[in-house]
Structures are given as structure tokens and as C-alpha cells.
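Only one chain is included here, represented as C-alpha cells and corresponding to the form predicted on its own.
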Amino acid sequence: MNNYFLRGIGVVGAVGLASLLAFSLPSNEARGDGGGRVLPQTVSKAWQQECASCHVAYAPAFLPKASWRRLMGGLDHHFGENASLDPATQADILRFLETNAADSGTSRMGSRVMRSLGANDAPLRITETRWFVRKHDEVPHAVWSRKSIGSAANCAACHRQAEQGLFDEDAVRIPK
């Protein structure tokens, strides 16, 4: 009887201790699909000064290097701008975007990007990618045209910590 009364205190301590262990160890999948960081560890400053200049600095995982590489070799017609830069700090950003772009296959939110594109797919708009359209299918339009937010690709207006590559879906705020 003593047996089995230790056996039993084992077998719930060790669940106890498993469940414990499972739901206090770091997770990036706990953050939610979309969320957490999804900025490389170590970034360009050359991409976070040119870049985020204009706009917020997207991270390279939100679209192939095929896109990027399109984006990058049209930035006299910039969405409209010239955002022409120096052939040597053009080149360094290209690089950056393209070892941490989607299809690199370094980054969870590249593999869920890339699962939404087709094999030639290289859309220059992270707006255009059928991850982000469904990703916020829930929004109506009327949200993305308010002047406190203005398009779909101010992705700062709703994610407060975008800046620093964070999109936790619990930490939207949609402005008025």
C-alpha cells in the first residue's frame, strides 16, 4: 500500500513539475502567430537610419529577396519618392534585407510568409502578401484610411512597438 501511495506522489509531483516547466520556459510560439520579434539579433544601422528615416524599418522577413531586391533597385521611384542612396549604402542594406529576407530560411515569420506566397511570388508591398491580409482581415477599411492611421503599411500606428520588430497581437492598439 505504501508502494503505490509513493508511487502516486511521484507521478503527480513529476506532472507537476513538467507543467510547470512547460508554461515558464520562454516560447517564441506563446507570443502568438505574427508576434514576438521578428527583427534579426543583430541589424544593419545603415538599414535602420535610411530606412526608418521615411517609415518604420519593415523587417527583411516580411517579404522574399526577390522583393527586396526589386525595392532596392527602384528607389528612384520609391512608392512615389526618390529615395536614391549611394551605390555602397544601397548595396549594404540590399545585403542586410537579403541574408534575413523571408526565403533565407532563418526566421519563424519568413517560413509563415513564405507559406503564403507562391514560388515566384515577389510582391513589393508587405500588404500585398496573403500573410498580411490575413492577418488583419479583421480590420475594415475604413480603419486603415482614418488620418491617425493612414494606410495599411503604417504599421506603427496599431503596433506601438514595431520600431523594435515587435507585432504581439495583444499589444495592438488601433488609434481613433
Second form
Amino acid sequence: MNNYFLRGIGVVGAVGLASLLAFSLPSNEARGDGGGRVLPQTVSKAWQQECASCHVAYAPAFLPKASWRRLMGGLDHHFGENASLDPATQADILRFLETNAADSGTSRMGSRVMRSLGANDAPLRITETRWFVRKHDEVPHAVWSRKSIGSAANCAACHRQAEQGLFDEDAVRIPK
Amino acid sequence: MTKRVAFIGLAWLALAAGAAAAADSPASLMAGYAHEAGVPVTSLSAQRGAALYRTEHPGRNGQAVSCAGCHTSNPAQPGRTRVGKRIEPLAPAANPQRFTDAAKVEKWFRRNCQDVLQRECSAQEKGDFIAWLSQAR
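Moving from the form predicted on its own, what structure would you give for the form predicted together with the partner chain?
Shown next: the complete complex, the earlier chain at its head.
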């Protein structure tokens, strides 16, 4: 009897320790703040290559499908620049963006973004979503325009692991 | 039989590697653009290329734009895009990856000439531009 009791304590202790470790160890998964997955499990090579030659390859979960359609339909006037692609690459990237968009139901980050949007909203800028504005409301205007940052579109200036889809608040370092 | 298949496979690999090694180069691109422009490759001018690189033009929103605006006045140095992302140096001396892929070169000429000059560049201009960057240190 006594023996069983001791063994029981041992088992409970081991399980407790194991779960404590499991929850305190950093996860390898790309997670946004609050644990929402930002990058899909499979990413597109064309998306990485083409979009990331000028800026962070923004995760598809940051905007709904309608936004990505509008954006990819106007690449020759892409925020004042010509970012046009050959039709095959363009279609390939749009497919990836639509499959993993905020309203495709594949990420918690996406549902957060969608909760902040009206049913017919299709903003072209992530910075225009209410989700983004609320998340960054403590950042003064002067900070965005620092030379080391350039603009609010430069996620990687403060979110050093933005390229890997990691946006944890604790890891934010705002450059001087 | 298996041996033969393996041999053919190896031969293919060697061929593919050879094709990759014989990819485009600044010299081959210059020759191509000179041919397209109908001029001898020796008539391409680094000086004209430098002027094309540095000259400011009124951009779409009225602000002055030039290649140097993003790529900096020294093409052997890294530049920055408008949102602050690093651009690897344009000069092959500083970045041997440059001008080794004709499709990529054409893509960026198409986009950037539209942005800076509000039109496509001519074959002559593209040739001059590469002539200038090839000797930039």
C-alpha cells in the first residue's frame, strides 16, 4: 500500500515536471504575439523571392483575400513603384496569398485581423487595419519616421525576426 | 541497364551544371544589348552609363528620382529601398551575383526605368549601364 502511494507520487511528479518543461520551453513554431501562427507551414518560393526583394515578405494572414487580389492586380503601380511580374509568377503568388489569407481560416492571426475589419473592407496596407493600429498605438509618430526605421512598413526594423514570421512583443527592439 | 541509366543521369547532371556555369555574365549581356541596338559592343559607353545612373528625373509624384537615389552614389555600396530594406551592391566587383541572369536583369530594367525615366530603357542605355557598372570599383 505504502509502496503504491510512493509510486503514485513519483508518477504525478514526473508528469508535472514534464509538462512544466514542455510549456516553458520555447516552441519552434513561428508564432505571433499571443501564439497566433503568422507564417503558413509551407511558404511560397516566388512570394519570398519577389516580394522580399524590396520589403519584408508580408505574411498572407495580415490581409484578407480581397486585399491581396486588389494588390496583385495593380503591381505596376505598387505604392508608387513598378513591381510588375510575369503573369505566371503573379498568379502563383496570388494563389499562395489567397490560400493563407486572413479570411482563409488557417491562422489565429488571420482571425484577429478579420475581427478588426468590416465585411467588405479590403485595405491595401496592413498598417490600415484596425488590428495593426491598435497593436501599435503606443508608438509615437516621431518614432516611425526615424531614419533607422523609415516607415511603418519596415516591420523588421523593430521586429528583428519578422522574416521568420516572429513578432513577439518581448523581442521588439526599437532602433534609435 | 542500371549502370547505363546511372551514366545517362550523370551525363545530364554534368550538362545541367555546365549550362548553369555558362550562365549570363556582364560581358554576354553587354554583347546582347549591343547586338539588339545594332552597335558594336566597343561603342558602349561607361560614361553615358554613369550619367544615366546619376541623373535625376521628375518621378511620378513630382519628387526627383535617380538610380543613385536608392543604390547610393557608389554602386559598390549597398543601397536601401524606400521602406528601408537593404539592397545588395549593384556593381559586380562588390557583388558577383549581379548580371548573371538575363531574365532578372530585364525585370529590373523594365521596372526601374519606368519608375525613374517614366519609360522603358533602350537596348543602348541598358548596354551603357552595364558597361559603367562592370568597371565600377
